[in-house]
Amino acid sequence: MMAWWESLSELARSTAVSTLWIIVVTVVLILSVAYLTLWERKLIGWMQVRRGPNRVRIFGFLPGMGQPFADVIKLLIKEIVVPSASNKVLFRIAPAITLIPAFAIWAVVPIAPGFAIANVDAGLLYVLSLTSVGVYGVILAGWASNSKYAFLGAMRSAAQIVAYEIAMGFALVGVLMASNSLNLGVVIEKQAGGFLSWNWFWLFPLFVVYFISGVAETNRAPFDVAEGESEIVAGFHVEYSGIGFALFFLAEYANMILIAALTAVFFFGGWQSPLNGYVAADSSLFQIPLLGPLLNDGTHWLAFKLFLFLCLFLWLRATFPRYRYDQIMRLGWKALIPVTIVWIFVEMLMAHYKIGPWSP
């Protein structure tokens, strides 16, 4: 087996390497998607005294464990209904177009020291690019469907995914200017020193901008105006069914997987542990055998930071209700943008000084 390894190029080896992480990364990135949502209900059930699901178990153990598989068998056995009068192309490959940009940033996103599946350059570009894609699918959805409320929810995301990511774009440009650098790992090195060394120290306003952007773009509750059912049935998924459906919200939870990431890498030094420059290197704590290891930088920090953010968006889900169309673009146009503006030109200050990440 070494043998016939090593007699491959090093472009199939890379190219096979590179296969392997993918499919590693996106078996781990979809069982995280299904977790999530159980890890929903429990924690917002017990945010109001309840227990969420405790039924369903694996192979007889762990109550409610099994409650994710049980949903996906259930929506993938149910009927798939194609409106007569939709665009049937489009409708069907709405979901897809939803679903795919979430899992394809992974591909830039350092998740180990020194390593990323792609590890280029223009890194921050292909966040931005690809996080602009998605909305089409919601787009296409909508006006495919050929249904007013469908079309009106459709029409409601647009604008206020428009007006969101001009805010996210902002609050990355900040980002940009500390790191001096497009590159992702970069980013996150430039973060090193510990807690106080992050970007969210000198860059708060920015963080705090592009979170609350980072909701109202996954359509998150308080923000989630383009599936309001009170209003609009459904919003653009009203006539989807069975996998259709649950496409949808297979985006929408790895959507807020991937913007819980890179919240950690953009403002909360990635795989770098807090006690990064606190501790020393030769400390004896790094000899303790069981917490040495999560002493030192490593995924575990990224996957924590991550499941932190994770759980301060169900927090917002079980605390807010949900948001006035007009409040939204208000919130985003005259608050957020103009947040993102005048930090710029505070960093543009800071940078001329040589205060905080500017610092020699």
Contents of the next structure:
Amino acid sequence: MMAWWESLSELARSTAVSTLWIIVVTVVLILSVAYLTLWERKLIGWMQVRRGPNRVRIFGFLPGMGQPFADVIKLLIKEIVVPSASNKVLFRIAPAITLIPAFAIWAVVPIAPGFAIANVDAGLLYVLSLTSVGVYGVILAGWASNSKYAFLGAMRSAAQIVAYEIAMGFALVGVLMASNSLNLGVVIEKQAGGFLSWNWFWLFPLFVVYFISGVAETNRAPFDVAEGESEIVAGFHVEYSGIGFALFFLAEYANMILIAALTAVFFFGGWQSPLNGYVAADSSLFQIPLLGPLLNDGTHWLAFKLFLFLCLFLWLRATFPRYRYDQIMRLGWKALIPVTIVWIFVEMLMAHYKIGPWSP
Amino acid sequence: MLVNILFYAFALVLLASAIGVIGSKNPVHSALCLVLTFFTAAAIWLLAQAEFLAIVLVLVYVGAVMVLFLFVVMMLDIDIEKIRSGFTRHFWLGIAVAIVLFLEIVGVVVARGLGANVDMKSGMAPVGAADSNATELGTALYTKYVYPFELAAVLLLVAIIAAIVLTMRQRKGLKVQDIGAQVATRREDRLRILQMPAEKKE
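Can you now output the form predicted together with the partner chain? The one shown was the form predicted alone.
After this comes the whole thing, all chains and molecules, with the earlier chain placed first.
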């Protein structure tokens, strides 16, 4: 087995390893999406003093844990209705276009210390460019459905995403200035030194702007005017049924996980442990069996931070009413963008006087 | 070898989608073909190891410009027959422009050799001292070409402001929401509690 592996060319081996990693990450992501839908319903249920889904069990245990599978199977076996006056090809590929970027961006996210599937030098730009591609799925779905509600939803969503992308990009410019690199691995390593040296401390306004724009980019409440059911039924995916709708659903949750992960990477040190920097790397604390590795850097910290941000997403949804459309636009253009520009100037001063991340 | 196969595959897709841009009947399809053209062009640039330019092409053109373009095209009710009626008449002009453009590109690449840095045989972008594309471009832009760069930036800023000023006009009788006033509203401004004596049964 080893000899056969050694006999392969370098290209074939790296392709095989990358493919394996891609499959692992995709499967983990899809399972996370499935259980995120359940966790959302449970958490919001508890916040609203309800129980949430508690009927579908797995093998008679764990009430509610079978709910995602029940949902998926239901959606899979439903009839797919394609409107007769729609643009058939675009109607069918639109859900895929929303879904692909949400998964493709994971290629550059550093998922473990010093490891990403693709260690790209311009990783941050890759993230920005692919997040902006996701909007096409929404626009195409709205247009191809040939329905007024769907079209209105698509228009709202397009204007909103274009507006918030600018604030998001500017917030990342601040991260770039702090880390001096476009490589996400380097962005994380530059934050080393414990909880207070992570980017959120010195770039707090940018962190807030980034997270708010992230919520807006994923079309989540309170920014979910693209599917505002009280006005335009279900927005851009009103004509989708069965698995087509499920793909949009999957894309929305995959995007939430992605934004949570990116917030953790850009502002909360990614896989870094909050103790890292306060406790020496060779300290006896990290030598304790079981507990030691948990306290040290690792993928579990990324997962933990990601989970916290996902809960924040759900908390926002459970708490806030939907924004009015003109308020969304006002917030994006007149509040978030000026904040980022001002903070970039502040960073300029910090860099000049060697404060914070720029201290020698 | 692999790079060559990929190049020809992407080039074929690029040409096909470029023809689709001018050939398709539906303007939305044309715009989408243009998006595909940008994507494949970005892929070809990636093959030439110009990853910064490739990603920026997707970021700027696909992510922002084409979204707005599509937005407008979808909203407009374009009479495609009217536009296509001039197709044969302007066809020769188009061919002439294409030939001139092609000759200009060949002139720049071959005659000037892009500053004689391009290795015409391998066709790859030259790799400089820093291994990252972005670093090299940044260094060049902020040191050697800093004045042209800043001039371009100011020009763009002027263009943005000009676009806003040109389109902003105050129409009379327009109802605009003043959000500050909306937020500052107190209960007393909207609500009046009346004391009504209850009717007595006679």
